[in-house]
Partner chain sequence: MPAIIACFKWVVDEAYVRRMASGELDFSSVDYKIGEYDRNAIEEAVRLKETLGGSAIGITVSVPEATKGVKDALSRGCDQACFIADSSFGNLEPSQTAAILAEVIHSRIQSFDLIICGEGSSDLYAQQVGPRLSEKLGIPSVSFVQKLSIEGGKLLAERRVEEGIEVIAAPLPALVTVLPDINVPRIPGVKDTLMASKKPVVTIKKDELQPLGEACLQTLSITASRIERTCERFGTNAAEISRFVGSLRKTGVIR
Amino acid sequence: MAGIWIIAENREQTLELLRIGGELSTKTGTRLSVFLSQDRERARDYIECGADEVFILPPLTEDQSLDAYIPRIIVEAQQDVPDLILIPATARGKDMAARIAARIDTGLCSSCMALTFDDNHASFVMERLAYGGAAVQKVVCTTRPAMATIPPRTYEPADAVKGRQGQIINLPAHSPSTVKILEKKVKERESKDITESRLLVCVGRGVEKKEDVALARQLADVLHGELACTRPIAEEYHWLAEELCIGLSGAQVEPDLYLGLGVSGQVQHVTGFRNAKVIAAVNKDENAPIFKAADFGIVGDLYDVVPKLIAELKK
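That one chain, whose sequence was just given, in the form predicted on its own:
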């Protein structure tokens, strides 16, 4: 069973991991495996998208979370020692990855944004941002398995090949987890998950007062996008929820279009959207750092520019 493993959390991110996992398994000549909570229909989907085998984990009880799968995954990893384990860099995924890495005594590259295989040294080379996004750090794991968490949208989803064959294997249950869920409470969100949005309108300190955020929201609505913000807007002014904050300590996003309104463009913020396909900005300071990152820029007062943009887009 050794090879490249993917720990599946949700379909979209698993398909993205199948893209890079498939490329690496082809290059290394190893098998590509997915560990999935009980869902045989989705298992067949993953096989068509490149998995050679899908391991079905036993069903969870109501008082268990995905953490209950950690002992089972650890047992399998200790027995078969895969070359690489990939896990989505979600809140739950990062927590699972750290605990698995500690238990099997191996290295972990968190928030890995690029992954290649070095033939000369027979090792995986992983890249991640360092120093607040000002540098790229290359990491080579000297132990086996290597582990990495991959942020959403780092890779395109894998393509399906209808009729592709693979194995679906049921794994036995492991000893019950000592962690129990006592209660679940739904967290109310102000908007959709900005990491899933294809178009983002982001407000910065150039917005003078809380009431003016409505102007940016109106532009986002006209563009069928979502509203986001810089760290000061959420943390210092509390004008928007922290879940809408983009940056090194906030959300990492890769929209088709990022439009910054009154955003200065400090590196801690730019790091959060640097992989956007198109970056645009409106700022009255022609020397604002955001223009160095932008594909398109308008030097002007957002209170003059944004209403004109809205008017044109409504035509």
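Positions refer to the first chain, counted from 1. What you see is a predicted model; the values in this text were computed from it and never measured. Only the largest set of C-alpha atoms that superpose within 1.5 Å between the two forms is called the rigid core. First, how it differs from the form predicted together with its partner chain.
Core-superposed comparison between these two forms: the CA of residue 40 stays below a 2 Å shift. Taking the rigid core as fixed, one finds a CA shift for residue 53 smaller than 2 Å between these two forms. In the core-superposed comparison between these two forms, residue 202 has its Cα shifted by at least 2 Å.
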Second form
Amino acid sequence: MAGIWIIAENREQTLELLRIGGELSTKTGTRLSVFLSQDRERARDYIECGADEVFILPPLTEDQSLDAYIPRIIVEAQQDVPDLILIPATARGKDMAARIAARIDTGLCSSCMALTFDDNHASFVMERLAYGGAAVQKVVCTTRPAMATIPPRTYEPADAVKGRQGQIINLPAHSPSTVKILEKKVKERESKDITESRLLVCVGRGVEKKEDVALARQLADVLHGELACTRPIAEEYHWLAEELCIGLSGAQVEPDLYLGLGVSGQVQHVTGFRNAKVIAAVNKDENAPIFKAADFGIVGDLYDVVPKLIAELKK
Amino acid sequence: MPAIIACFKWVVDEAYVRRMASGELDFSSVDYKIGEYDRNAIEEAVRLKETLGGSAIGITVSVPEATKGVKDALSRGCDQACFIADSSFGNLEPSQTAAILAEVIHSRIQSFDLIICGEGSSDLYAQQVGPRLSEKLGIPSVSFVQKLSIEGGKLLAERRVEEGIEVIAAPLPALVTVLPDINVPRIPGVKDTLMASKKPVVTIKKDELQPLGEACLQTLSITASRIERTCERFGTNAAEISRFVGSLRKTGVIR
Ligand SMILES: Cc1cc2nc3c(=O)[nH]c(=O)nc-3n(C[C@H](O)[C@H](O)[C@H](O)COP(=O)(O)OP(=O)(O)OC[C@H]3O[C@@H](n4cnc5c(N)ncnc54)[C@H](O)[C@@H]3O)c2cc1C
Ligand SMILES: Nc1ncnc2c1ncn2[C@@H]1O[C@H](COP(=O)(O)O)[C@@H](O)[C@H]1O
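Switch over from the form predicted on its own to the form predicted together with its partner chain, please.
Time for the whole complex; same chain goes first.
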């Protein structure tokens, strides 16, 4: 076995990949390697968290994105074919993973939510969602290396072992990509992390205008909860921040209570909170799919129901 | 005059996928559609050609029954379509789909300026075919684009990443995958549907292609995910609202 590789992007997710990568490398008796941009300090950090070796990629100029590393990683992967490559399922990670997989002609399990090693077949068995979350698809890669992108927070971060030793190897420079970054507009993160919230009030398209989000916020406040939303609210209307979107392409949450207001309950959204302890919803359409996914559903107009709920909860 | 290619997939409408008692998926009453986000890809290609001139070409790899989808793409404004059809193309893996698209685009379309893919297909949502296709064709690609233009023979794109937005320039020809908020897809009218029947469609059969490689990913199983909830209903009068809040309190999730 030639080992398990992790392509690092940010620290948080690299530690999560080190957790699963570490478990699998122990099980298969192979080396665990991390590919990292520039930072030697970070390399030592990753070694303490389980990496046996860290490959340091030369720094990128301002106008280059992570994809400039693709050619280098391909060369390395062709020389020393690893068994498994793990990449975080971030925007850049997903893009890089698919392009690397295409170049080395191998399979990639996108947004992998469970990953185990099957001793009998000496293969990695990976699980992902299909049909918007209506189904779970179990796959194996018939080619080497197997590849997977793993969504943030799928695994706990790896623990550090002080003084753990490993190798740090510098990789040579690469030619720059023709894709140039002209400008980076960094957005401030203005909202709470909804994956930490116990109670979520979710705004759907049944809320008619931006000002009315205040009504949902009042309800969230009396519940001591936070606001979340469906994808159209964040991406089409931009009423709430993208990181508040729950679902297949948004955040996966497990609150004590999910309360949807004017949410239809399409499978891609419901998938994001299916493990909530209690699911409740207000929708005026009695046939809305959300009612099949909810413990408690109020069939009614949210503009009528929400003020009543607030009053009742204040009692 | 640019030629712009929009890649779209004809998919099962996931809202109709049911769970059988055995846990298997039940496709007996499904309907099909052009993937949700692929409508944005088509719309963007059509808008670009409407402002820049040139042509928008819709392309799909699918089962022969997808003629309906091809017609839908033409109704949505594509000038012509390329339909790669075989009864075995219903369950392709992203590496195979990308290989077929690359071969056809390379050998049949040859000269193009931009390829537009959706952010992900509605059924697999692998988010792979676009970036894989760009590598197979050896052209630059930018994923998760929320805004784009062609200026001075270059692609300018706003790409959304976790920390914000990267404004990107790339030489053409290039490939982009677009986010759903890049545009609002038009709804074809009767006239569009009538016009669609007159537009050219090139159909390519499996035996005109290189032999298809094995799937890199082998699916061991697909099982329906389970949602089991009590599904209790409440009304909106005072008594019902108080019963609803009472039920929530009883579960212990609120005080
Ligand atoms: C590949 C893919 C990935 C996706 N990923 C996600 C994802 O991660 N997250 C996500 O949320 N979506 C996702 N979607 C989109 C998803 O399919 C739905 O389109 C979306 O969740 C619908 O949002 P909504 O419920 O707010 O709006 P709608 O579906 O428009 O529902 C609005 C609901 O409000 C009700 N309503 C209207 N007025 C009132 C009123 N006055 N009082 C009470 N109820 C009212 C209506 O009856 C309706 O049921 C994805 C789609 C695809 C294809
Ligand atoms: N069979 C297909 N035919 C044409 N384009 C496709 C096909 N499958 C996927 N695509 C394109 O690739 C994108 C990503 O698909 P996927 O990798 O399956 O999520 C889709 O949004 C489409 O634009």
